[in-house]
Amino acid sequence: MFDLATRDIKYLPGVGPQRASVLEKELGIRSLHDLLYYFPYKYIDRSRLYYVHEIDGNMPYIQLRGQILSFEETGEGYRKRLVAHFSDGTGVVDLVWFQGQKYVTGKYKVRTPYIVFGKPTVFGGRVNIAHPDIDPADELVLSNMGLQPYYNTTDRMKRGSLNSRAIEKLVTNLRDLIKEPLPETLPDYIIEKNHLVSLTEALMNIHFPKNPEDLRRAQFRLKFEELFFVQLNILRYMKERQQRYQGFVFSRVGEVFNTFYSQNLPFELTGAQKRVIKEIRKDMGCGRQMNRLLQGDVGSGKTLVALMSMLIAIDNGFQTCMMAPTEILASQHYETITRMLYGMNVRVELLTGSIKGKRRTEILNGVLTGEVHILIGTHAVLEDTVSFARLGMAIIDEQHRFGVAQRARLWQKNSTPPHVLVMTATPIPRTLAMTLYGDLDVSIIDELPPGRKPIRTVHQFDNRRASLYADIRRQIQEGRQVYIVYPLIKESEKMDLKNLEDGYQTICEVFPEYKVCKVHGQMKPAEKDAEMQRFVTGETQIMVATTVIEVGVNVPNASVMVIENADRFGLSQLHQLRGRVGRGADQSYCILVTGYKLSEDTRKRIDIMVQTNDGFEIAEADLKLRGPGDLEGTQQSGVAFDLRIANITRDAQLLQHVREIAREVVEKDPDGTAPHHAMMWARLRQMRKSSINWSDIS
């Protein structure tokens, strides 16, 4: 059998150079293999014929057998259309074309038997089928058609006559070229034990299933394989990294940690914090390099856990660093940690892009000599001028904001890589974590510190401004501060920015007695930081902003978060924004403002926000509503290939199952040398899009 992956798509009958160019640009299809793995998104039963007298406008797709009685053109200009009157003897329907009229009249003849397929609608009291599929009746054997596949296509493809039917015909031409079984990608024992159909049977039946059972078996095989290779990829590199990299051994908990625990600890640790510190301590003492993801909702006490982990490193003679995505967040970590370590002999320094000259030189010298124990900073920490005497631990906050390649530079600071703890306040559902961060050990802080009151969330329609403003005024009179957030979505940036500017003017007019600041992403960083700082210090009472405040600013005095046009935000984003308040002991509120007209999905999102504060519950709901999106991209995930057919929400059970199988394979064949696994490892290499091994880097 020839190698489908090396056969250019342009040589497939029916393609040619022009269509090949469109297929590559629009769908990324370059080879016969790419086309074979471009799966349909739905199927329609083509085995049944209807009669015209049975049809109404509420039916899904139907098929009719009959003849065109006549053609007529109606309308003028862009309203011009071609209508064919089609009959099977029990009645007449109109077949309608809004374009390509000359092609239609040249191809189809009157009084010739055809089978017509399409979706019926009623217009002007008559049944219409717009742009139907038409086949000569003697060429189409309905019993052989089974379920007809439907493929996603783009507008550009449709303009070039590459619609779903055209893709189906190309796949049919490809099927006719395949004369013998395709090479298997999974070992026989996995296929037999899991009752999988062969790869050839699965690929034929995913495109041309005769019945729903054939389709189900094909989908199961292809989903199994796809998820299996994602997990095999993650687990194999996890194993390789464990074998390749020895970690520093932090064997003791000493004076620095114990002094902090007994004298400086700001409040009693929660059970979840204690459990996570034990997990981190075990990792750092076992001799292998730690790669751990620390998840915890906003305000759950991740920073305290990170600090106590750093103190263990310091007790063992090592330096530590903490990276944050913005200057304001790095500054807040610096202030928090400095305050917590007050009176202790631990030197903490802040390094950001705005720290220059003599001060910067002093910090860099202190890092180089080992006098600086904790370095907190932004991307500036990654610069070549920053050299550590002995970096033992690196903590990365809001890790999704850092590209994997950026994080990789931390590893070059030492011959032995430091222990790595990545933190996120964005709750990640278990299924997604297994796919995106499957090579990291995961710790979860699922308790809030004592004294924190749950945030009350309410949904308010935008015609109730007077009561909203009265509530805001009441909170400010009690000494609190307020955020008012507007969406800034790229597609309509000008309109959104206008909304924000108009909103700012309105708030200034409604609250003339209070100071209002404004923050959005179009501002210069220094200007933005200055406005944020005014709010942090309490100089301004109201901040009108876009989502730039989503991650970072910690203002315990802010007790109200108003989100305008809340229907335009995703669930996770709404939850992140809500987490900006509720950081003090006072009752906090989140007010979601929308218009009356809401889609069913939006209503569900708003209801979930009102009902729960649990970030993990919200993340699961968000994943179900929106799907995982594109998992590819080193920017966030490091998953080496797209999911074409599996869905990590719907197929969560299958994902767990294949992960266990992949784990067994890696345990039994860690070097990938077992002869009966050869084709499986070869397939994994073929699937990886990038030659760069990102998986070593958390």
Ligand code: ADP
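Numbering follows the first chain given and starts at 1. Note that the coordinates shown come from a computational prediction; the quantities given were computed from them, not determined experimentally. Rigid core: the largest C-alpha set superposing within 1.5 Å between the two forms. Compared with the form predicted together with adenosine-5'-diphosphate (ADP):
- Taking 2 Å as the criterion, residue 215 counts as shifted between the two forms: its C-alpha moves by at least this amount when the rigid core is aligned.
- In this overlay on the rigid core, residue 89 has a C-alpha that sits 2 Å or more away from its partner position between the two forms.
- Core-superposed comparison between the two forms: the CA of residue 108 exceeds or equals a 2 Å shift.
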Given for the second form:
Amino acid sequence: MFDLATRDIKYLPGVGPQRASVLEKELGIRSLHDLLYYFPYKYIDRSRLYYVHEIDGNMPYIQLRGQILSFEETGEGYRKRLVAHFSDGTGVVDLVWFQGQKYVTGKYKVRTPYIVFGKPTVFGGRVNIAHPDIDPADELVLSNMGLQPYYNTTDRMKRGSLNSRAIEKLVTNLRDLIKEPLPETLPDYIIEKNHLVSLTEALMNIHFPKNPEDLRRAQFRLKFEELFFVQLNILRYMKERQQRYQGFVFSRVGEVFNTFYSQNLPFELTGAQKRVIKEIRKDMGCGRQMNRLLQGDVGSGKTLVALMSMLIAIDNGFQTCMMAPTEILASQHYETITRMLYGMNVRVELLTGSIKGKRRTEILNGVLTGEVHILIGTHAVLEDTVSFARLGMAIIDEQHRFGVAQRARLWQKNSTPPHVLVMTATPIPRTLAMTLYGDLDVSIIDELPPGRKPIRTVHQFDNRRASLYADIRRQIQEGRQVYIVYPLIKESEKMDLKNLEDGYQTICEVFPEYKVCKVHGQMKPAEKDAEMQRFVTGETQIMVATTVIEVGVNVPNASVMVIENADRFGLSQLHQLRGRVGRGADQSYCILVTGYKLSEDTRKRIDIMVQTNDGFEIAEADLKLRGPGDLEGTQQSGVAFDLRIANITRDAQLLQHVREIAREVVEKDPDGTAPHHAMMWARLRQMRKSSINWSDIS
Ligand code: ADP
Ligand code: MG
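Please supply the corresponding structure for the form predicted together with adenosine-5'-diphosphate (ADP) (the preceding block corresponds to the form predicted on its own).
In what comes next, the whole complex appears, and the chain from above leads the way.
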């Protein structure tokens, strides 16, 4: 048979060059294969008849069998309409037409059996169906109708008469061309063991299912296939990398770690911290290179986990480095870690862009000779001038500011790549992490240190400023500090800056007795850091800022986070911002300020924020509200993410299942040469060719 993937869509009967160009532009459909994989988004059951007395206003579409009792014209001018009173013996519905009245009265007769199809609405206690489809009852064989597919189309397509029905017709034409089964993509044993229908059957039934059971089986097979190849791709890639890269073996837990644990550790580790440290230890001891994502909500104590992992590396004779996205964060880590290691024989240094001259040379020398055990810094750590004697482990904090390319540079610092631990406070639901970061292992800290008071979040409309300012004043009088954050949207940076400036002016006027500082993205880094520092040291009480403060700044004394235009932030961003407070022992507050008019989605976001402090719950909600494509961090993950039929949230269980199967396949056929897998590997190669360059992912 001809190859569907290479046969141009324009040669399909009913298409031609003009429609072909619309299909390509609007839906990306270029070949017959593309059309075949353009699945309906819903189906309407036309095999079932309803009774009038069963109808309520929530039904999507229904089909009735009965007779028109009488016609009636109502209204004047543009309100004119034709109503047919239609009965099936259990009740009466009104069929309504706003146009084409003449045609209707000419075509349909009273007291004649018809089948009526349409969407019911209930209005003033009466059921209406506007512009229904009507067929003579004896002409329609319901058992042959099955489920009717509905396809998404764009406005432009509809204007070119390419509506759902037209697509359906095209797919019918395509079906008629396919005279023999399509090549299978999965090996027989997987098909049998998982009770899958054949690919051909699935593709036919996904478009034209005869009944819900056929549809379910078709969907299952296609979801299975989709998730399976995504996982196979990732696991295969991991295998290739493992074969390429050995890892350092950290077999010992020694003096440094133990001294710290028994003498310096200022508090009990949480259960989650203990578990995660164990996971990391095991991973670094097994002989392959660790590439692990450490997720934990803001304030969950990731720094400590990072530090203790680094101590293991040091115990095994290696150096470590830790990178943060900003200077201020790097110096905070430096201070924290130096303080925690007080009295121990571990040399920690800070390297940022602003450390220059003799000091810099000293540090670089120490790194080169191996005397520096822990190097903390910004991107500066990645510069070519920084050479380590034995870099064994790298920690990357707040990963979404660190591109994939930067991670890759780290690897070039050694012939054997260091173990890598990426820390992020933007929690990603486990199922999504598995799909996106399948090449990274994931550890999760799902527990906060004891004694934290949950942040209280409130929603306030922006006309209640007086009481908002009074609340802020009260907090400052009690010695606390306050953040006020304005949104920043790239397209209108000027306007946002004006927003921020206006806000700054107002705050200065409202609080003349306090010191206010200001930080935004257009400032020079040095200037920005200086302003931040004034807030960190407590010199200023109020910080007016854009989202630049989102990442990791730790000011335990700050207890109020005011977010202006909160409707313009995404959920995970709101959560990140909120995480800047609640770091001390005092009760903290997050105040979300918006106008009165809110969209449904915004209202949901605000409600979730008010209801929960749990980052994972928020991430799940975010995923449901926005869909995975938009989630922060997924862009940078570098994994092509284009699921047609499976849904990460709904099909989480299937995802786990296929991942196991894919794992077995990769284990049993590590070189990808088993003949009974040939079709499958061919499909994978085809997939890789059409997606991104996998070798770029670190
Ligand atoms: P994040 O995960 O956001 O990076 P940090 O590592 O900055 O969180 O930790 C937040 C605060 O919690 C720090 O002040 C840290 O000292 C403290 N902390 C960490 N672990 C514990 C623990 N097990 N018990 C009590 N406090 C802890
Ligand atoms: Mg942190």
